[in-house]
Amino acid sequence: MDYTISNRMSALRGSAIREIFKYAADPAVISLAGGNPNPELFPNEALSDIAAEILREQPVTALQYGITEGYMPLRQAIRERLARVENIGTENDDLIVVSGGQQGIELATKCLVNEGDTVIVELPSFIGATNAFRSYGAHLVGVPVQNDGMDLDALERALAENNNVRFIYTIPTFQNPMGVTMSIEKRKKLYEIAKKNGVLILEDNPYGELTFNGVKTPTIKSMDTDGIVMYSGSFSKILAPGLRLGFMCAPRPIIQKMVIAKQVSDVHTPMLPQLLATEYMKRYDLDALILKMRENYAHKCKTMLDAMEQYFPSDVIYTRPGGGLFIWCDLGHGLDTFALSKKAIEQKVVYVPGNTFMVDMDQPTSTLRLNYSTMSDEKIVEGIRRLGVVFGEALK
């Protein structure tokens, strides 16, 4: 029997984050990896009541096939929220409900990228997106991320030096993995650079609602008067990730092709989660739930930063995010955080090595990503203390 794997999949690696979850399953291990929302914030009781009522009163709608574009009342609710909260949506845009933001990224890639085409990504960047691009044979070009977002001089060089650039992928707000936010000035300039070069932008914004101080930077999509921005959003970080609900707002011709691509993938997003989200937004205050999340994550982030200040060696550099779920660290001194992660595991604490988020995942890096959203305050402090010991030994 020939079990030869296709070219498009043979070079792909599984997510290191998912591998780390195997260690994190040990209750003695403190996981500062992953990117899960805090399960204590899930609206369990409300969703339970809504689900029982839906299955009792709307069983056919919930359990029958639906249309590929998504449940119409949910699409309308998303459109209204995007317009109110993000100033997104024009008469030339359309919207599709997808099975998590990850599927939106994958479907957009499927529709737009031919093998050998270039996709420009932030460096570092979200592995779920970069693996989606790799799976369609894209040539990935990384552009360094600075404290205020993508290095736009490097972006212009990348556009000049590479052919067939299909789109620029960016997480401009509370970027995964760095936690930094692109300035409004850079967002405007990025838009103009893409417009000048005839290149699309894929704006991924799963964390934008999780701003600690309530102040939001305008999305790039809100500036889109030329139909060049695809906007990926998600309910995973503001409601519950297990619902697997995301959406893509993009120029209508792209959405029309994504609908066909989704029909091939999974026909439609499951109906019960779509009804749950729709009814939750009708009956409850989603903004109030998001406010609780902001307050919780702001507290946890400060707890971690304070512990890092106390326990980390003084020459370790790290970001201080204003929202989202992640802190990015650089140990410097030529250290390899992938190799060092084994020492951390011995101390029963895990993080995500920085090579996971790079275009060249084989290149050693002194960086790593920490997550603060799921652990208790006590475990955050103890985990950072343990890492401080590991890092201190490595930097001697």
Ligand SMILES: Cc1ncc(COP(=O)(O)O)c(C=O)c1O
The other form holds:
Amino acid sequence: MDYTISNRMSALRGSAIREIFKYAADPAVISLAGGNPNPELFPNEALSDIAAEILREQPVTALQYGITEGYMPLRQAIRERLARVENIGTENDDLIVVSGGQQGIELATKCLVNEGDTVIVELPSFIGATNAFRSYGAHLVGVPVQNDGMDLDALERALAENNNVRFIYTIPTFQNPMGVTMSIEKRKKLYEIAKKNGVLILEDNPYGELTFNGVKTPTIKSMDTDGIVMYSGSFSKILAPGLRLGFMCAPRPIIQKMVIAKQVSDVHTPMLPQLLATEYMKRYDLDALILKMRENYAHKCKTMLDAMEQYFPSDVIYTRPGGGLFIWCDLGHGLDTFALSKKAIEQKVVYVPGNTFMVDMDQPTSTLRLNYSTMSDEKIVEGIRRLGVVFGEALK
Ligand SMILES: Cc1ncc(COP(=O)(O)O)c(C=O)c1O
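Alongside the form predicted alone that was just displayed, please also present the structure of the form predicted in complex with this ligand.
Expanding to the full complex; the earlier chain stays at the top.
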């Protein structure tokens, strides 16, 4: 039998994060590798009550096929929330509910990118998205991220050198993996650059609500008077990721084609999670839950940063996020954090090596991503202490 894999998929490598999860399953291992939300913050009792009631009182809506665009009351609730919280939505935009933000990114790529077309991505960027682009044969061009977001001079060069760019993919707020946020000045300039070049922007914002001090930078989509921004959102980090609920708000012709692409993919997002989220938002205070998350992650982030200050060699550079789930470190000195991760595993602590988030994953890098959302305070401090020893040894 011929098991040859398609060209489209054969070049794709599984996420190193999933590989690392194998080690993370060992309870003795301290995992600073994942990107999972803190499960203590899941509103499981509320969801359990709502689920029982939905299945008792609306069994047909919950269990029958639904429409591909998404459960109407949920689409309405998302539209209202987007307008209120992010100032998003014009009459030229439409909205589709998807099975996690990941699916929205994939479907948009399927609808817009022909093999060989260029997609500009931040360097580093989220591997779920870069792999989605790769799976449709996109040519990826990386633009470095600075502490205030994309290097826009490098972006202009990338646009000048590649004439078939379909879109610019950005995670402007509490970026994965760097934790940094694009300044409002850069957002405005990015919008103008994209407009001038006739290129779409895919703004991915799963972490925007997780601001530690309540300060929010306006989304790029909120500036979209020309219909050039696709906005991807998610309930994963503000409610629960296992519900697999995300949404895309974008110009109507794109959403209309994504609806057809979704019919091909999974017909519609499962109804029970859609009803759960709708009823949760109706009966409970989602903003209050998000406030609890902000406080929890702000505390954990500070715990990790304080430990890094204490235990890391003094010339290790790292970001100081204002929200989200990640800290990005650069050990410098030509160190290879992928090779070094094996030493860390021996000390029973795991992180994600930076090469995972690069366009060229084979290039060694001295960078790595740390996550603070899932471990206890004690484990965060102990994990950082152990990493400090490993990095200190490597830098000797
Ligand atoms: C930047 C970014 N975008 C999108 C996603 C996808 O999230 P989901 O499919 O759970 O909505 C993630 C998940 O970690 C992410 O970090």
